[in-house]
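As structure tokens, one chain now follows by itself in the form predicted alone.
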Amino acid sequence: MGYWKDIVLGGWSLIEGMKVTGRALFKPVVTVQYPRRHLEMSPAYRGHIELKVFPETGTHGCIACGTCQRVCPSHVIKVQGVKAHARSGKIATHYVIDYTRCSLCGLCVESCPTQTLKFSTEYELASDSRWDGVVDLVLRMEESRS
């Protein structure tokens, strides 16, 4: 009796699998032939963080307060800034982040008092070296503008 039961169960499993395959056969294709075709990311996509460029000033608004550095649970952010004058506020000169250790939790974006951090829609950050993931966002922003 066990022999026939196994045959019936195996046949039923095969029919169920063919039904799934048949349904998927007539659905539109949802995958993309990457890297020949690229996806347009939705606005809800949360990639790595980057500095926001404000159109009024033409630059970022980071004041190097270090809030993002303190709230980062992975401790991957280092911010340095300078004061142009003794009474002026700081301006970030280096904003270094290690993308290879960043957990993309977004606490830095939420805690930024000047709203100068945002999530990028870029998703192609693969590289051969671990050190390619350590990026100075100020330098990167200046390079992308030129």
Second form
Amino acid sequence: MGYWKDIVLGGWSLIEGMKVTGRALFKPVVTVQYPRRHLEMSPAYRGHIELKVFPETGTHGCIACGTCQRVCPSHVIKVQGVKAHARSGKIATHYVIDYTRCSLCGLCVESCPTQTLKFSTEYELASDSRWDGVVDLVLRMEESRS
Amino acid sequence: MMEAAATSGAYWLRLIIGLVVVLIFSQLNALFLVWLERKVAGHIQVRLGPMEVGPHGLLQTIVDGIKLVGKELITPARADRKLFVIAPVLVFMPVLVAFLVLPFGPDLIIRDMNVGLLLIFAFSTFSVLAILVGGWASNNKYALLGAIRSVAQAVAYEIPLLLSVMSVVIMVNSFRFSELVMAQQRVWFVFLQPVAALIYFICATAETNRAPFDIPEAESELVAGFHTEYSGMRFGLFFLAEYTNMFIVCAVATSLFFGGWHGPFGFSFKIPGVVWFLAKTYVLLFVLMWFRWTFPRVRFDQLMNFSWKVLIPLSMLNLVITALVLKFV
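If the one shown is the form predicted alone, what is the structure of the form predicted in complex with its partner chain?
Up next: the whole complex, starting with the chain shown before.
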């Protein structure tokens, strides 16, 4: 009786398959119409690094110690800082990364002693010049605050 | 009546109007079906499908058509030039002929021939020849393989197709579409002949080279099968013929098994017959698309086994039982 059993069971499996696709037909779509609608990125998303702004001081906490610069495997970070006067600590004035060569390993974020680095949620990074990938994070932070 | 009208101008007028309407309808229908196919595919895969051109992408296929018309017609260097050029015309011609006898409504048949059903099947077999010609003339291994597969498939599936149709024909005793539809005024034949209806629909899927029986144009093995070498509007004609063929097999299914222009169980709800007919046909077309986006392609041996070991014996059995019941009950 294998012949008839095959037909009935096979036919039933086809109906089961059509049930699956039939249900999918009426499910809400998951596509987002991208240039018109933007998704809110999850906080866990790893974009390029960014300086945190601490609410207590209203600015970043980078002391230009250069740990990130030394730990970076691709040597894409350059930090410069000044001392306001002889006794005070350094404050970063320039924090430049070449994001085009960054591998997003996150060693800079982990090693930062003042924990002032974080991953941004930026994802629209296409541009027409490779120099657009070189960003000054201090400048960027100040622009985003103003 | 036909003979008397044949000499008058009204006869020619009817034919010319019919031809124009059929040409326009087959183009519009193909445009709509391609759009619907992409929409159904999209939503089954939980995405949107075409959305950019026109409201919900409705004009997308028109734009695609314009692109196809604008493209260069390339003939491969060592192709059989004459056959290569004539194949797309050959594949589209029988499709148009089938519209002659389709019963869209009680008064909407271009010519209600007494061999209507036979005519459709005779000419739909012809499109297999066109596919063979196209695949052969391309001088391309994929095209030739696709064409050969198509012929083998058509030979295997034409038999159960005709056998399942026969069991309806011997119930009505006519090949004339108007009589076939009139016989279903009360009860549709799908309730009297469910096995025949199912076998017909499966074979129709195979006849139109649709998934899961689309091995003549299996993209993953044969590039595009018999129309690999065709470009521009020659490819467009193959495409058009495929979608119009889908419409024809569904229209025949509607008029043989789903009551044609009649509403269910003799209730018409004051809706004109042509609306009933088209609505049922498009529901069947939707089911064809549903098949395509659900089932994986069958292997060649599975295809042949399924036809020769399952469909043909079952349709034969169905025909014999129908004949016995008609004779003795």
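Residue numbers count along the first chain shown, from 1. Everything numeric here is computed off the predicted structure, so don't read it as measured data. Rigid core here is just the name for the largest C-alpha set that superposes within 1.5 Å across the two forms.
The rigid-core alignment places the CA of Pro28 2 Å or more apart between the two forms. Comparing forms between the two forms, one finds the smaller rigid domain rotated against the larger by 39 degrees.
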